[in-house]
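Take a look at this single chain, the form predicted alone, given in structure tokens.
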Amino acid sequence: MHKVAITGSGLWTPSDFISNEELVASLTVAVEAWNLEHADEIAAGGVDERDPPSVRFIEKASGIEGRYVIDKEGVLDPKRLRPHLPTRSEDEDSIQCEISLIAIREALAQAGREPGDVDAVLVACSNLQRAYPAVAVEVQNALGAKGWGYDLNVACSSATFGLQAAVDAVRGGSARCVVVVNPELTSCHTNFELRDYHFIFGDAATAVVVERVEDARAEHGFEVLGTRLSTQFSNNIRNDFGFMNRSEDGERHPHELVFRQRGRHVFREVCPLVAELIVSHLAEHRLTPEDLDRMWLHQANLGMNQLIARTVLGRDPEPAESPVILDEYANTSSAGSVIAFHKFSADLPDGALGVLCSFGAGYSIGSALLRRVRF
């Protein structure tokens, strides 16, 4: 079996960035409109009023102060709040394929390698824009790259579940270079109309280079110690939108076709999973939470973050110890991890080791040690 290592990260920001004030400045509208609407159903009890947003609530529940979004007009438009994005024809790259390509060419440069030096593209992310064919073999036919790619999705866990495919396809043979790439559009899946959600996400992708150390050209990067992937069924984040809805004869509400979850039981029952997950793995590696320098967790709320990290060291963790990323990148689902890691890696010495760990609904867990190689 061969060793395999990420030899290369990259990322993809949009220009467009919407801070808290902005957010809450177009909800308030929107809220104020909606229940004057419906002021006769809200006064006899048919429907509930829409609670009002704030800046001081969206802090003080996620950490979170902003996030880039692909379209910010269409976002802060209270008579839309959803990002405008121009129908492209087949004959042009897909919106995904082309913030992929950016992130994957960044990555490739720092491993040091070229596009046809891959041999397989995984993307993995928490929505897709189509069914078929795979964004993945598109990315790789755009790209110029060699073999196979295929598409897969665990929501906020895309990310760590398409690094142990990667990593097993390497480590067993079927390829030598793969990319995994996490296209997040998550602000095309956001339900911006209510307070409890318009501010949890944000638009980013990532990509990491994973291939054999033997035939790493970069100078530094990081040996793939071991994978782990947990998933436990659970309905508390979900989202229902599919291709048998226009199938179904009963009515959907609009909301159940975006993201939805109950926060506290996600919290209260994630947490734990996640904390339980890195420590047991460490002892698969004769390794205890003394011997992490990194933690580069899911960016998905500040508070679950800094449980997490506080239960696996048993202490509160130095900010290098756990780099937050969220306050301004807001949660990227599967990427959000991966951007943690591509910031806050290049600084850690050889023999430095970290932890690369997502989490989300299913729930799904994932999680990579990793450790800071000169090759």
Ligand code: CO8
The other form holds:
Amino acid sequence: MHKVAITGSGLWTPSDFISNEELVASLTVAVEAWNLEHADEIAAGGVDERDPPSVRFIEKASGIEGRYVIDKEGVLDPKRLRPHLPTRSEDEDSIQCEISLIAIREALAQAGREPGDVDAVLVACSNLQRAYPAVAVEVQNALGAKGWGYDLNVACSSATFGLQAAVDAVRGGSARCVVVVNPELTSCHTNFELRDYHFIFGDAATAVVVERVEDARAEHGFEVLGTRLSTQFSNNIRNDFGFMNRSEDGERHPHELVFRQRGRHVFREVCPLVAELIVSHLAEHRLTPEDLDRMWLHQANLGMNQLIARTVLGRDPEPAESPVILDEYANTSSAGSVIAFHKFSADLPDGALGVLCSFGAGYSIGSALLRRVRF
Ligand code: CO8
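Same protein, different condition: the form predicted alone was shown, now please give the form predicted together with the named molecule.
Then the entire complex follows, led off by the chain already shown.
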């Protein structure tokens, strides 16, 4: 078995940024218009009045201060509340392919690799823009990579589930240089009509390069000591969008075909599962929480991350021990933990130990133990 390392990482951040103030102003207008339009049904008790959002609630409940999106104008238009995405023809790169390439090229440059060195591409994310051909195969072609590619979706945990697949492929010898990319266009599946959901997500794409330690060309990287995945079924985060919708005989409300959740249940149920997974994963490697220098956690909610870090460490974490990017990026689904890793890993000394951990719908949780190494 080969020793495996992450030798590079990359990030695409959209140029459009939406502050909480802008988002709340737009939804407030939309809610007032909707309530007016449905005044008779509301008076008759057929539907509930919609409640206005508040910046104060968002910041207090989540820690989110803004988010990047692929198209600010469409999201903020109170009559639209979703991005404008011009339809692309078959001979153009798909949007997910385009943003993947940006993140991958940065990751390859950091790894000192050329596209032609890549022999596997995994597109791992919450939402894929079409059923087939796999976006990964399109990315492989557009990049000029060899080998094979496939898509996988484990919601926010796609980053670590994809990473484990890459690590296993390199360790076992079925690939030598794998790129895992997380092109998350969450604004296309966010319900911007309801205050409970409109603030949660942002768009971004991340990529990592996974290779044998002996092949590494970068000066530094992170040896993957081990990965551990866990799933446990729950309907508390759900989206019923799918290819069978058009054949279903029953009625479905449009809000069932985008992201929805029982956020409080998720918070309560997922935090202990994540902390337990990290601690037991460390123990499997004869390590303890005291050995950890950094936790790159999935970025969904500030309170969640503080609770998880506190449970694992047995004390409040120092800010540098569990870096936060969700204030600026919001929840970028599978990209979140990798953004934290990408932005907050180069400062660690050789030998430092970190855990990359993602969690989300499924429920699903993934952990990767990473040791900073000089090759
Ligand atoms: N402004 C004002 N009030 C609000 C707002 C708002 N924007 N939103 C909700 N409220 C109100 C609610 O309506 C409720 O009012 P009432 O008491 O009158 O009913 C009140 O505030 C309290 O609401 P909650 O109980 O929902 O509030 P919480 O304190 O639980 O905070 C959070 C809500 C922030 C969502 C919190 O529960 C949370 O973050 N939970 C964890 C969620 C999480 O981690 N989810 C992970 C899911 S992501 C994932 O797995 C990927 C899925 C695929 C992504 C696809 C892309 C879209």
